[in-house]
Every structure is written in C-alpha cells, then in structure tokens.
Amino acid sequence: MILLNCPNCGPRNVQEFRFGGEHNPRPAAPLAVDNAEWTDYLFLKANKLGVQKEWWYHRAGCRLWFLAERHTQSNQVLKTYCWTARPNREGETCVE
C-alpha cells in the first residue's frame, strides 16, 4: 500500500486520494501574456523525470488540495504541504 501524507488527516492510502496535475503557477499578469504563452500554461506539461511539485486532493477526507512533492522515477513522496493560510492542528497553514 502506497501511504500519502495529507496535511490535515496525516497518512492515508493513495486511494482516498486524487492526483491534480503538475504544480503550474499561474502566469503574474494574466492579460501582458500572448496566446502562445497561454497554450504553454494550459496545454505543455514538463514531465520531468525527478522530483516534481503537484496537486493531490483529499476526496475520500478532509477535501483539502495540497502540493506534494514526488520524485516520478521511484513515485516517492518527499514531501506534502499546504499552498495558502489557515492553521492545521501542526500549526502549518491549510485552505479547505
């Protein structure tokens, strides 16, 4: 069983879990960026092989996205954490 740290519940099987993507941050100024670079954001993933940032989403818990940090070739969790602010019972910061 593959276990995946969620920042509010602790570790929870992979299963009650929903991969969201690559991590993308959004462009600074939406409306400066021209239709190629839009395609880019939208469209082209890195794919990287390494460790990537990504979305996970807790749907069989507490519904919280979080950003998790997996290397792709070995699909190890380095790390799991909240992306904006509201304190979890660790004292980090969670958004519902």
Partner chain sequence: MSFKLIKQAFSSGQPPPMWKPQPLKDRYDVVIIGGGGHGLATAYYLAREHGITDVAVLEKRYIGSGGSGRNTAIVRSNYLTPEGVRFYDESVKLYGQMSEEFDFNVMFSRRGHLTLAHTDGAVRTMRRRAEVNRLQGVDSRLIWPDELARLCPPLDLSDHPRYPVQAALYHPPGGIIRHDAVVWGYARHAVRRGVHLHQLTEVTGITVEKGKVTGVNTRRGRIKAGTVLNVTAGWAGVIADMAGVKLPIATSPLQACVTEPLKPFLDVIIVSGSLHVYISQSDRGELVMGAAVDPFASYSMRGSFSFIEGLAGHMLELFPSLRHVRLMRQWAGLCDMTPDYSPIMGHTSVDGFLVDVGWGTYGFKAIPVSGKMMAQLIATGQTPDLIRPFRLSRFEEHNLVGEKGAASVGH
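Since we're looking at a predicted model, the values are computed, not measured. Positions refer to the first chain, counted from 1. Heads up, when I say rigid core I mean the largest set of C-alphas that superpose within 1.5 Å between the two forms. Compared with the form predicted in complex with the partner chain:
Superposed on the core, the two forms differ at residue 30: its CA moves 2 Å or more between these two forms.
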Given for the second form:
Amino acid sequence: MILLNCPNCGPRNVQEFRFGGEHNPRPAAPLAVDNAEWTDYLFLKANKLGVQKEWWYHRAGCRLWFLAERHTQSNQVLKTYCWTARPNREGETCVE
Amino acid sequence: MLNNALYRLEPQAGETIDRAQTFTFTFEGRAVIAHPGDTIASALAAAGVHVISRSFKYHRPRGVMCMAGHCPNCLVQVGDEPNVRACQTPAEPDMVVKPQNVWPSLKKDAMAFTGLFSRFMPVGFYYKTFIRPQAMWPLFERILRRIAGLGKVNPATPPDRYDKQYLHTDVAVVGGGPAGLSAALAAAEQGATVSLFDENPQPGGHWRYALPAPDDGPLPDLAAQAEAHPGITVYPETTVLSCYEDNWLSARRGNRLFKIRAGAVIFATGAYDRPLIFDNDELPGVRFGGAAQRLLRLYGVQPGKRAIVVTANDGGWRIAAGLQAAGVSVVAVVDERPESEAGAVSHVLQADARVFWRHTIRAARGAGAVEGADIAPLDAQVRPQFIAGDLIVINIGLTPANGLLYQAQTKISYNEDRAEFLPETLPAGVFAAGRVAGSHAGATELAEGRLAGRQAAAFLGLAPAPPSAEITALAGQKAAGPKRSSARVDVPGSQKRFVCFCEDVTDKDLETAIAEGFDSIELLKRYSTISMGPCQGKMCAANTIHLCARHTGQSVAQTGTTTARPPLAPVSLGVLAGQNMEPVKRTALDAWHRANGAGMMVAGLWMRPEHYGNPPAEVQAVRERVGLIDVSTLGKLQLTGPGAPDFLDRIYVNKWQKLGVGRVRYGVMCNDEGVVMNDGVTARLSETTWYTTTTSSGAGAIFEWMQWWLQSGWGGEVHVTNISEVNAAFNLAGPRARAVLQKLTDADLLNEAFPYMHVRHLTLAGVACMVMRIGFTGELSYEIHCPTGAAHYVWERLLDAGRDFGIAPFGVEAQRILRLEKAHIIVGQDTDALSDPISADMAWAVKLDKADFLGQRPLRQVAQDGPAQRLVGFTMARPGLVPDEGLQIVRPTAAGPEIIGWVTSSRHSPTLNQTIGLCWLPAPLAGQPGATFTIRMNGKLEEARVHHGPFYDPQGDRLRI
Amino acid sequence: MSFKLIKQAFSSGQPPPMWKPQPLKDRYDVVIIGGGGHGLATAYYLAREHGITDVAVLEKRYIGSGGSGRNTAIVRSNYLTPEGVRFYDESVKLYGQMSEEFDFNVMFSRRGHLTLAHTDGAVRTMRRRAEVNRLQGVDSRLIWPDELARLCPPLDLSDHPRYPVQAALYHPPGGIIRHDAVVWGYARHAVRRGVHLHQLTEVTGITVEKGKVTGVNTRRGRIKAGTVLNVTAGWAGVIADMAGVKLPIATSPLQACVTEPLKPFLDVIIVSGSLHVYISQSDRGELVMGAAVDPFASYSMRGSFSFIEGLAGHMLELFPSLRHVRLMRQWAGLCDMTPDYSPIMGHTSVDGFLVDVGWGTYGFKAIPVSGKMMAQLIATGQTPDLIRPFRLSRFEEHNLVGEKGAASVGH
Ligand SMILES: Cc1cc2nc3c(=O)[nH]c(=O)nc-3n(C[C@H](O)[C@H](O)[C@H](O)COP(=O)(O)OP(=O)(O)OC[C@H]3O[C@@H](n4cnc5c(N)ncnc54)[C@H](O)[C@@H]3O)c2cc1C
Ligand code: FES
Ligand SMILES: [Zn+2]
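Rather than the form predicted on its own that you just supplied, could I have the structure of the form predicted in complex with the partner chain?
Then the entire complex follows, led off by the chain already shown.
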C-alpha cells in the first residue's frame, strides 16, 4: 500500500495519513466490565497476519477518521469506509 | 601525460565522443587526455591504463571489466566523491581522479601482502581469529578497519543543491532498448501517456553498441520515433532505483530525484554479462563482451591489442569480427559448443585466428595484467595450452537485469533450457519485455515490446487485450530463438577463482562455507559476505546459486534466490535527501523578538524566545510591575454546539456542565490508562461556544484525539475546529497588568466586572480580542487572544501602553521560573508516560463521580489504593545549591543507594532567593511537609525538604486582586 | 592467528561443520519456536547450565532469518529504568565473554554510544538516564559539544541545523557486534551439547489440552512437548494465537540500510532521538543507518522509499559531508512492539506455554541474558528476579515498565 483510498478524498499517498491501530472498540460501560475485558481493550492486540480492520486518519487532507480492511502481509487494502453506529451496509463508503 | 592515442581508433559510426575537442583530467596525479563524451574509464582505456583499483580484501589489481556500471572494479575517488563508477561517469576537465583503497600507490600497494596470506584467510576468517586475548581485539579491529573500506569522505565537502520531482504517468517504461522503445510506442499508440527512462545518454540499449546479427535486417530508428511521439517523454541518463507497492518508482538523474506514480510499468531492463569462474578470472584485461563492444563502438577505443574471445553463443563471433574490424588481432575464439550447434558463424576471421570448438578457458595468465590464457577442451583431461594475448573477452551468457522485477514482487524462476532466471508470474500492472524476459533476437525483442505496450494499455482500460494466441505464439518464438547463456558457470582450476569481485570471495570459500553448515543460499551469503558488495550481487548472485546447488546436491530451482533489495543502483544521500525541508513554525512576532534581543529556542516545530537577556530580571518585572509574553504557540481549539459539555466531560477529568458563560476552567486530559496527556484552560464563550487551549507541542495530537472520539461514536451536536494558527496569544502579567490593559479599552476591567477565571470579548486598540483572566505566572494576568494578522499591532500597543508602568517582555525561561514558584506542573516535563493526575498532585481536578470519562476506571483504582509515587515540591537544605533536572533521589541502604525518585523541575527562585523544585517521591514521604530526603549531585548526597503547595503566594491572593 | 586456521590452510579437508542436521523426533521435553538469537540462546543455556538437552529449536526458514539477522547490532545498557539497566547490563557483560566462550569471534566492538540531545527536554532525559545508569554501576554521562567534537569530529555542532545539538549521553561501553556471529555461535554450541536444531520447520499449530500445552504441529509433522516457548518476535502474536493466548503486541516493520564501504570515518555510534535516526560504521567500512519503527503495523518486509528519503535528510542534518555517500541496500525486519517498550518474559495463561517476546526494536542486545533467564525459568519453574518486572501479568495488574522514553529510537 502506497495509495490509500480516503472515503472522502479518494486515493492518496499513504504519507498523508496517520495510522490509528487495529479496530478495538471501547467497552460501552468501562466500570461494568471485568479486569480481563478491560485489559484486553487497553493493551491486547489481535495483531492479525491477514486482513485487519483498522483506523486511519486523513491528516493532510479532510481530517476524516475512517476504517480500512487491509492485508497486513501484502499491505493490500480491500476496502475503506466510515464508521457508523450500526453495521456498515455493503458498498457503503461514508456517512449517509 | 598519458598517451591518449595508444588505444584510440579512427572515428566509429555512432560513437558518443566529440573528437573536435580535448581536455585533460588527472588520474593518480598523471594527466589523461579525454574528449567530451568520454567516461573516466574510456579515457583511461584509451590511454592504456589497465589497472584502476585494488580489490576490497586482498588488494588485487583490478581493471575495467563490464563498462556498464555493474562490477566494482572501476570504483575511483573523484575529488570529494568516493566510490565513483569510472565507466559510467563522464570525464570532465580538471577532474581529480584517484584510485581507492591503495597505499602508497596503485602499483605498489602495501596492503597487497594480504593476498599472500590468503590461504590463512579462508571464508569466515574473522570469526575464527583474534579471539584471544580479548584485550587485543580493539587493536586488531582498528587494523582490520583500516584495511577495509574503499573511498574516503572529505569532512569539508561543501553543500550542493539537490531537488525532487513527482511524475505521474499512465505507463512507465524502464529501459530504452529495442524492447522498451517499441513498448513505449505501442502503449502511446493506444493513447497512453508514457514516460520512458534510460540510464544512458541516449536510448537504444544494446543496439547502440552491439554489432547486429546478420538476420536482424536494418534496424528501425525507434529512438527517433519515440522522441517524436507526443505521448512519450523520454528521460535519458535517468536510473530507475526502486519499485514499491502500487507502482511507486524512484529514479535519479544527476542531482534530481524523481518519484513516479505509474498506472502500469513495463520493465525492459535488458541483461548484463555473466562472469565465468576460472583461475584469475578478474585479472585486468579480462573484459566482458559488452565492455569490449562499448569501448569500440561508443568511445572508439580498442579494448586490447590481441584478443582471446571466450564464448558460448554466436554473439561472441560477432564480437570477434568487430574487434578484428577495429584492428584488434583476434588470436583465438574459444567456443564451448560443438561446431554443429553454432549458428551461421559467417563472419570471416583473420587467417591466423585460431578456433577452438568444445573448448573453454582455464586460466588467465599474467603479472598484474593479462598476458595470455590457458585453453583446454571441455571434458578431456588434457593439459591446457597457453595462448598469448592481452585481452580476454568473456561472452558466455547473460544475467537478466531483473532486480526491479524482483522488487515489484514478480515470481522469477530458473529456466533450465535457457539457463537464465526468467519472470514466471508478473503482478497486475507489471510487464516485462526483451532480454530481461529472455528474448534474444531482434525480432522477438521488438515483438515482445509491442505486446507489453499493448498489454499495459489494456490494463489501463485504453485498449482491448491482445489475443492470447499472439502471446502464445511469441512464447514459442522466444523458445525457438537463439540461446544466449551457457549453463556452465565455472571450469576446473587450482588457483584463485573469484565468484564475488566486490568481496573477494572465491569458489573454494563457498565450498568451505557450505561444508561448515551454511548450506542455504541466505546463510551462505551472510557467512561469506558474497553479494553484499557495491554491486549487490549483480556479478555474483546467479553464479553463487549454481555453485550452492551443486555443492548441496539440489537443483538451481530448489536452491532459490536471495531477496533483491532496493535500491537497484547505489544512490547518494544528497539525492535522497533533496533540499532540506525541515519545517519551522514562527509566530507572528518572530521578527520582533529577534530584533529585540531575544535568545530563541527550539520548542517542537516552533521557535520561541527563551529570554531577552536576563531571565531573573524578567521574573522581577512580572512580580513587581508587568511583563508580556508571546504564547501564540499554544494549541487553540474551538468547540461549538450544544453537545460540547457532554463531550468535554468525557475527554477531561474535570466537570464542565455547570461552567457558566464567561467562565474559564483549568482542565486535565487523560487517556484510558489514566495517564495525563495534556492540560490547558477551557472557556465557555457562549451557551454553545467553547474555547480550549492545549500545550504548544500537543495541539495537533489533541485535535486528532478529539476527532477520533467524535468520529467513532462520541460525536453529536459538537464540532471541533483547530484555530491554533488563526489566533495569536499573549500573556500580560503582573500587578500593573490591569492598568496597562485599561489604556487600550473602555471596558470595565475591575475585579468585580472581570474577575479571575473569567473570559471577556474586549476591543483592544480597536482589535476584537478574547481575553481570559488566568494566571500561570501567579500574578494578575490576562491572556489575550487576537487574530494572528493583528498580533504585531496589538503587541506593540500593549508595550506602548505599558511603557509608563515599566513593562518588559519575558521569555520561556522566566515563565518557567514563575510557574515553578507557583508549583504549576508542565505536562511532559513533570509528568511522563506513566503519570496519572492524582499522583501528579492534581487530584482536585479529577471528578471520579461523574459519568463515564477517559481514564475514569484506572483513576478510581488509584484513588482507592492511593498513589505509590507523588509529585511534590522541594527546597534544598544547603542554600545556593540547585540540583539539575533529571537528578535522582536516593535512599542510602546497606547495598548502596536505592533510587526512590527524581527531580523533574528545579530553579533558583529570584523572588524567594532560594532553590525550589518539583520531584517524584514515594507517597508516604511525599505526604509529610518538611520531611527530608537526599538528592544525588555529582556523586554526593544533598539534603532536600518536602514542600507542599505553591512556594510563592500560597493562597493565590495576587491572582485575584 | 589460531592454530586451527594454520591447519586449515595446509589441509585439503574442510573445517568441521558448525552444526549437523538431526532427525526430527516426535517428542521433546522442550520445544522452542523460533531460531533467532533468543531461541538459540535459551536452548544453549538449558543445555549448558541445566543439563536439559532434549530440546528442539524449530525455525521456519533459516537461523537468524528474523530480527536477529536484520538488526543493526547496537549493544548498550544505558536504559532509563533501574530494572531495565540492571537487566541489559548483565547482557552486555555476557556479550563481553562471548568470543572466548564460543571460540568464535563475535567482533564485539565497544566503541562508545552517543545519544544526542537537541532540546532542553532531551538534555533533562539524558541526565536522568545518566544518573540512573551510574547508580547501577553503568558507565554513562552527559557530555557537552566540546567533548562531543573530540569523539565525533564529522558531526555538525554548529547552529546551522534545524535542531542544533546541545549535549549527548555518552555510554563508552556501548558498541556493535556481528549479529550473525552471535546467532551462529549459540546454534553451534547448543547443537554440540545435544540440542536439535531444525531449520525449514514451520510451526503451524499448538495443541492445548485442559489448559496445558501438549505439543506443536509443524509442516514436517506433529511433535509432543510439555514445554513450548514462543520466541518468534515479529510473529509472536501469530504463534500465541495458536495457543489461544492474546498478547499486547503489534507487529511493525523496522527498516535499516547500509552505504557503500568507506575508509574509517566514524568511530562511535551516534543516535539522535529528535531526528529519529542513528548511524555507525561497520568494520567493513559501510555506514549502517536506521530510524524509528514504521508508521503503521504490518508484516511486510518490503520497505519503503519514504524511509530512505527521510533518513537521508536527517542524516545530512547531522553529517552534511556525507552527501556523496551512496546508499547501497535497504531492508526491513519485524518488531513486536509492546505498549511500554519492554519485553514480555515468562508464563502465560496456558500451562507450559511460555513467551520471550516483545523485543521490539531493542531485543538483540538482550539475547544472552534473556536466554539465560528463560532457561532458568524453564528449568526451575521459578521466575528469576531480573525478569520479574517483564512478566505478562503486569498488563492486567496495570504495572507497566517506564521505558518508553529511552527505548524508542535508541534500539
Ligand atoms: C532493522 C532492525 C534493527 C534493529 N536494531 C537493533 C539494535 O541495534 N539493537 C538491538 O538490541 N535490537 C535491534 N533490533 C531488534 C532485534 O533485532 C530483535 O529484537 C531481536 O533480534 C529479536 O530476536 P528473537 O530471537 O526474539 O527473534 P527473531 O530473530 O526475529 O527470530 C524469530 C524467529 O522465529 C521464526 N518463526 C516465526 N514464525 C515461526 C513459525 N511459525 N515456526 C517456526 N519458526 C518461526 C522466524 O523465522 C525467526 O527466525 C533491530 C531490529 C530490526 C528489524
Ligand atoms: S561481485 Fe559484487 S557483490 Fe559479489
Ligand atoms: Zn480525505
């Protein structure tokens, strides 16, 4: 991956972006979860060799935080899309 | 002066030199005559200089071998520049060229003795020696270092200009030989924009210097057609260096670096000569077929006087004929094929030329340069016969120049039939054509180029894909075409036989390494250092694979290859760096600061005034009168919308819902580990507008942090805008601050109307400003935010207004002292990557009882368990002693001093005339004001005392006046 | 010159092999996954110190193919935390004895390590480190430009650079070493003591029954073992996942490069934290250079162009006279980055499944000591004090190691 497809701006050089780490949602109620779940959220990583869902930020562009699915061996990006509260629809790229 | 005429021929068709002009340069102090268009090496060859360098390890004499910039044998020092490839570098008037790695001279190199000891220096020699006594190793190391290395760096090298250029193209064609040119033309005909790169001064590839095969017919002038085509841009003298993902290429021309984004790439990079391993195979006078032809055709230089041509293909015969035509006497042609396999070798050789079928060379003979060769039949065990001559032309096969194809992740495999490593599976958008893909006849090179051009256009959707029948037909044509390379990489022998010229590794070394267990190609490479030299294996990698396969009993295919790593050709740091682009941020007042005697300091990307000559006096001005500091570097964020307080509540440890309009509050931001990330003040400007400041260095990161939470679920009726550079900011501080400010506004500034920790929109000297009454310094102070464009004007009006009140500008150093007198922390200095706000003495800010916020869970834990370490103030028992920041706090124990904390901030306080500071201490100790502990200073333990709260004006009365 | 070399010079035979292939058994007491320095050192110390020789080291490619053969071989102990300093100092001491112990010259060159400070904040951190180091008996001190100029004449100490050099942390015992030699030395001596070394043997699965490890699956068949050690650095997460263990590790590439060989020019190691670059000159004369870890997590070892561009720019800020020097080769290795820039050593939630991972960009220097400590842990079942701070459970205890400041670019 040298090119990354910003859902807003289109394909741009990866140097325009900041990597935000693997997708790892915060527990909805941090005080309610047990220590294992909290530790998992804070520190543990799937660190997948394969397709990983992850965050990117278009720092030198539109300042969008978006999600990408990227193969961590080949760096090939399969798709990019915006975060939504509900599951993303197929083919959806950004906020409706 | 060296005689230029010794080897220079009559003018040759297509030569690159301009004989009308001559100039001189020096080589090892002697003048050499050259023509424009000569390279350093061609001029040296014309003058009969055969030895140009000494080898890396054994300091053996070496001469021009490849004339193509691949082998290491012509590396020289040119002025300040080390490791220059003489064969590729144009000669220039008055150039100072010196041999490298020799002392005192090329002829009498003192280090050549290492060659005599070579039997004691087998592969892995260094690992096996100088072990005992260990104390001697540093000395041995120094000697070894001096023997190694090639060129020299001149520490006084002056700077130069370099630049970079981006190129965007549909199709990038790498290599301007027949295949590359026809590919470019074919792609352009389909409507693609094409950029064609070639490292030579003119495109044409091997057609520029190779004698044509008789059945090739007249060669079309593709170069002229390409130059004329509007869709094609030709970049001569441009070396493509690397290929990364998404067809991202880099290339170099002179001091310019190109970064190229291509829709498709066609690699038509050709091939280079492959060495044959025999006794003394690198004796000066052993030259590749390509070198002989280039010297002849491009520079009009005879590569020798009496040639022995060693070959395995018809091309060798054409070279022999060409040499002969140039007046070189061809004493022998040695062909490893039986006569029956040779094509129509129709060229007539001189009658006295001897022809040896099914023969090969066994050894080069001569002291310092070729004097002849031992020739022997391939398989019969007969004694070799000696043939005299001063030039041995090796033309037994080619190595496809596939480095970039490897970089592009092409699957390349060994083709037994062709005895070459050829592309097997190409990645999408990557194509190969010509000799790199195994085409060795003019017609197939052209056809393959055209096909690749059309395929590239088809890949980009510009044209229909070529029919597969055409592709298959071409493959058949290639397979049936002439074979260029012999599967034989070495012949038997008994003397030094170099596989790797750069590293002086012999075939015996390889065999030994394999026997020692380094039996995979990668281990072999690392242990023997083969292919790790300046040519990066271009000369030796293929042969090494063959030898490794033989010694391990595997096939060449099983043995595999080592990874080809960028760059393809060495590239200077200057070219890679380009112009210095380090960003510098300056505030709107930068020029004013400098003009007024400020000592500037680096603060992240910013430059800030550290002081205006006398920090204690600046402190005094603030404490007694009034001072003004430029704090424009603060991060400034505007939050708008009714959702702002909810969002702030989640992001900060503080509470925000009840902050009234016109009020300001200090806030601390943590992450979910409970670690302090940043601090600053937040003002509520209206029901739905909030203004937040962050630390200077944290502005960008905090904005991104907020954006992340907003865009991943915590958004809703709030927007954050980064206005850090939109507004400038100053802090007007001191007991007379109000009086100064009042001169610029009619607004009521009295305490009741504009109290501490409040914000007001004020018009100052006619400029709309936002003013916060806050106090990092501990004095009555106003933080004035105004549009950056008006910054200089407002600043000067404030100074004018303050003149009668004794106003003085103050810098960062004075501010640090002022804040320390108030025991205010600096995030990142007094806290580190593990500090939480409760331990850092800011428990008052942490509202554990509010709804979910970042850091709540771990901070609850800290609050429950109590901090282990605490940040507290301290004073020193001994007056005048200021422990430097970073010093350790230790407790003496029987086992020696034990570290229990460290000093984060310390200064002499001019106001209190004593040492003050902040430090981390174990919580029980930190909890007792007046308790003593010891700081280690210069090895001695100095007593310090715990201090709670601000050192100056503990009640904060002065802030509220 | 050693007697062995003289003998070799006059004999037609070959020197003895460093290691010989052994048959792959279907069970071992201890299976070590990963033939890098850490795996091989653990095997060696298990055999040498504890007499445990029924050990297999399984390596998917060849030994040293991971970080241990790709690093820039900086060895130092001037860390920031006392626990870090103690630990790495023990390692430096073991490195000092290694050539003699192995009768194999690992070319440990203690030429001095300098970390430049370009800001007052960096000066403060360097002083903090120097003080902590000295209190642990480690030679380390803050020096100023005059002394720096003597130690490293080509360094630009003027105020021309964007970030002028203010001071440096000087660590005289810091040095570089021949990384491959370390790997081969451990391999040779582990094998001589009975350890089985299996290259081209990739582990594809780990079997766990009732919370206890029972063996591994490999491309060459199944192997039973009661103790399985994961020492796969960049691949640590992949291997741990096979045992159902999740680690606080993200794998990121770290890149490095070398220039063509030059005559001796630079006698010390120079690291710049602010510019994120470092440089040393190898005994062969090449300048070995590196930078900070890549900006995004990946298992790709292709490297990037932006790395060499950025590195060259920053290097010329430090050494403007290097502009003609040619970069010859770039490469990447994988680093197993932890949140607190400290390793993870010891037990996991699966009985018998141990880890020695999280070595990030700095694990080469730790090979001897961690091999020794892991061997002791495996042999005795007790976690040695020296590595207790690095236990995996520190994350759920929220008791991280504070090494972030010192480890990031320093390697
Ligand atoms: C460019 C670079 C520079 C560095 N510079 C320094 C430095 O100057 N100083 C320093 O101290 N450290 C440095 N490091 C870090 C250091 O190299 C590593 O921390 C260290 O080498 C880790 O050693 P290891 O034995 O744990 O892992 P590795 O050497 O990476 O070995 C792990 C092995 O596991 C194998 N493996 C993986 N998966 C499997 C499987 N499924 N089955 C079998 N085997 C498997 C791999 O092939 C590999 O050989 C650097 C790293 C890099 C990349
Ligand atoms: S010949 Fe150049 S690296 Fe071997
Ligand atoms: Zn965008």
